[in-house]
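Next up: just one chain, as structure tokens, the form predicted alone.
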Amino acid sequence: MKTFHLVRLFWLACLSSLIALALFAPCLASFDPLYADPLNQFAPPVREHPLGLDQLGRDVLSRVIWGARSSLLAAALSTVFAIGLGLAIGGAAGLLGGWVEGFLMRSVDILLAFPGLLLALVAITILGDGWWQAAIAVGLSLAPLYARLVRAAMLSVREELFIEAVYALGSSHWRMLWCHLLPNAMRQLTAMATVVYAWALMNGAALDFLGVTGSPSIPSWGRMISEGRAFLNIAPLIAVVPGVMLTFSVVAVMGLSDSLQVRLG
């Protein structure tokens, strides 16, 4: 339990530092991510630009410490948009049934039959290109799957025994979903919630890496690893350390999520 308990909070420290990059990138970036120095660009790593310059000679570690806010905003953004959806459409599956259960949980099967950055691709297309229109799209690809596991958790808490006496009392339809029914499955919701943020992190910067979330002026990490792999023979740190920090920032939160999993399970 105490080596449970540690690892709990090592993953919190984890995500508890990649939030304050995120926060205070103001005051920890010592340059301007969008100051360009082309005179200088490629240039090694020196003790004022620790990771060195980028093809335009901008600061490599200013940019990515900016990447940082611009990513894990959007996919927060993502996931509270993917949430209060599947809250919504897995709420009312798992608590109407019927056909309102059949005909949703089958509109959910045909998106998820679909690969979620293809949905994502196609509301952009209709919603158009920009930094929220590319979280929005995010976040729809992944509210069907959340919609999918909160009905799934709602199933199993509508068979309690409490649920019937409650019904037997008169509780309406809603009173019942907000009151007993929701929060008695949020132990379950609360760890899956941390899996659909990972999930919109990997989406959000491959939405990045292709180059239709807005303008490339706006530093975030899948942009920096698409910008930079042409260069990993001169210069590979422009893609390699932004691609390190998505790989430790999704790692952190799955890790997380598997021990909210052990916690509240």
Second form
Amino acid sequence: MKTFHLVRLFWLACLSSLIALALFAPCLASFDPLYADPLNQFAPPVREHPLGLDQLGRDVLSRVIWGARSSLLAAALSTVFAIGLGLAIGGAAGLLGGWVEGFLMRSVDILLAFPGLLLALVAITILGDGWWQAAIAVGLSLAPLYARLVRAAMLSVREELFIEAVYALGSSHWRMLWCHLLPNAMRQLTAMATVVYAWALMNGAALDFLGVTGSPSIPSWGRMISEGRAFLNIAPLIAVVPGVMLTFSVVAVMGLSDSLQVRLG
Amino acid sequence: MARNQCLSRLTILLVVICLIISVVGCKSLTQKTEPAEIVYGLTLIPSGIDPHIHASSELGIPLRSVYDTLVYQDLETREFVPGLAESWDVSPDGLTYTFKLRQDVTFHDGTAFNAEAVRVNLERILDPAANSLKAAQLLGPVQEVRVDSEYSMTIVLSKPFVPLLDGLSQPYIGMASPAALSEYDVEIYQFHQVGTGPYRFVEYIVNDRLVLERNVDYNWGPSVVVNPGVPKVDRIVFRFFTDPASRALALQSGDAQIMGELLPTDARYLSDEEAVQLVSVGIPGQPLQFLFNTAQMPTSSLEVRQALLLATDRQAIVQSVFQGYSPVAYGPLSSTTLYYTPSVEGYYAYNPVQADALFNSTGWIDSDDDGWRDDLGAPLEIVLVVPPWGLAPEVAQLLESQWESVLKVQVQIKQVASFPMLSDEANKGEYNAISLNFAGLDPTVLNSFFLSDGMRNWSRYTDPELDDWLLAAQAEMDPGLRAGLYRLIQERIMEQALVLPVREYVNLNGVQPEVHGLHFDIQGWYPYLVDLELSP
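In place of the form predicted alone, the structure of the form predicted together with its partner chain is requested.
Expanding to the full complex; the earlier chain stays at the top.
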């Protein structure tokens, strides 16, 4: 029990430091992430620029820090969107049952048949490319997954005897959802939300990598990996550091999710 | 029993050994008889590869050798030399071109080449329904194509059009088999192209490969190539390496023997290795440039456009993004283009102080002290639209950095994925600058960009005097007068700051050491594949 507590604390600390990095990027980054000094491109690390300069002579460390901001924030926006939509669809299906459930779940099944990234790309084609459009697109691509999880959680609670009792007492659908179904499914839903967040981070980075998220100059980890990989033999840090940061974030979120599930489950 | 087992195991072992030996033996045998093949790396997937209809420079790389052209242009003397046309006459008024054609040429499908074939080709290009994006412009004001006899024909122009021969020498006006043209629909023909060139078109699988095989009957090569007969390399397979980072790797690993448009940083790195030869070709025509939109605030102001030019440190861009492999561009034409005017080199040297002062004179200043110039209370914004090729996104990011720090204007970069999307953005008109450039030795390449009703007047600029000059220059037969007109045109374009030229286009090709004889025609993009050889 105690070790689990410690593990959770560790992952929480990791994640908080990442979030702090994102929140305080303007104070933490010592250089403008867009300021280019082209004649000093690929400069090796020195004290002033601990990770060196990139292909256009921009400070890699500052770009990594600002990249945390756009990557983590976009993933948060995607997650909120995915959870909102997923709760609505999965909740309605789980609560109402019958043909509503059939219709909603078959629609979700159809969407799940497509790879998430493909869905996101379709959404971007419709919404246009840009920072928040990409975040919404990633959210949309993850919503079916979450809807399915929500419905599954609802079903397991719905079968409990006390729910029958509540119905017998004449409770409304809304009250049922809000006061009984959701609170009882909450622990599962929270753990799943963190998984969705990890997926949002990865899918968001994939879209950045593909270069469909608007301006190429907004620093983001996916974009930095995509641009930096052309220079792996000259200046490997440009692509490797954002790659490590992305991996670290996803591992931290997943680690937290695991420890949450152990505690809650 | 045990002995039996032992024997059968021995038999199996023997059989296996025999099989291995035969397979290995066969392999070494087939390697000996394997036809000579070269994999040639292309860098983007054209939206279409019918040379009469589409405009991509990439399509000419394979198709220059599938088609012959009526004339060719010598790289050194810049003279036109015979191709499918043995000789030609131009009337003194410049309106009538009479061609005498070769009589010994057959298409890859076995049909004979003659004057009627030329007529069919030219009329296909000129048909307005064909929507020709480049070839029709190269032909200019053709009024009539007349067949005089089996092997002679006449092109009649409605106005003199000097660059006609230049157009006829480009792969866009390659001579296709009329039989094949009538056999296939317009959209389908590009997959079944039939010409008279040293290589036959075998197959084109979009996104995957384009295969050419040598034409064993070929013996009518022009004087601009070393080998006028049958090519030495049997097969050339073109593959697409759209990701710039993959190109040098493919070359090093042997997945491709020739690779176009290497990343300059990779070229720098490979040139140190010495395992790969670099063949760099300057491309005449327009440099990598940004066209300023004169119909959109704030680039509608001449002072703003000039300030943006003055605030651009082109030398730094060329040194970093292009590793110094390209010359800095100063005007609307590269220095290798006909009638280039060196006088443009005096315009807009990098001068941040003057740029800032000039911008201040427009009244757009930072009124609320937030570090950005304002327009009606909001930060002033410059929108750049860039295609993904030619390192335009990297250049745009440097422009963003330079303009933001020198001029305190916010820059927004919009990257599109393809040429059709770029055209869409151009038609919408919600940009301040957009990047596109066309290649071409003759300065008429400027016409579609700077004529008021030009197809690519993405500067949205109207100037009757400039129109007059451009039209007079394409009809002027006297080279001296023509040069004078093009000098006026180039100076006017720069005085009005209609374009931001960045670098002269240079195609950096990487070639493996066993490949010899790669050379390009005068337009720079199109190789004469007939001269390629593989050393054993």
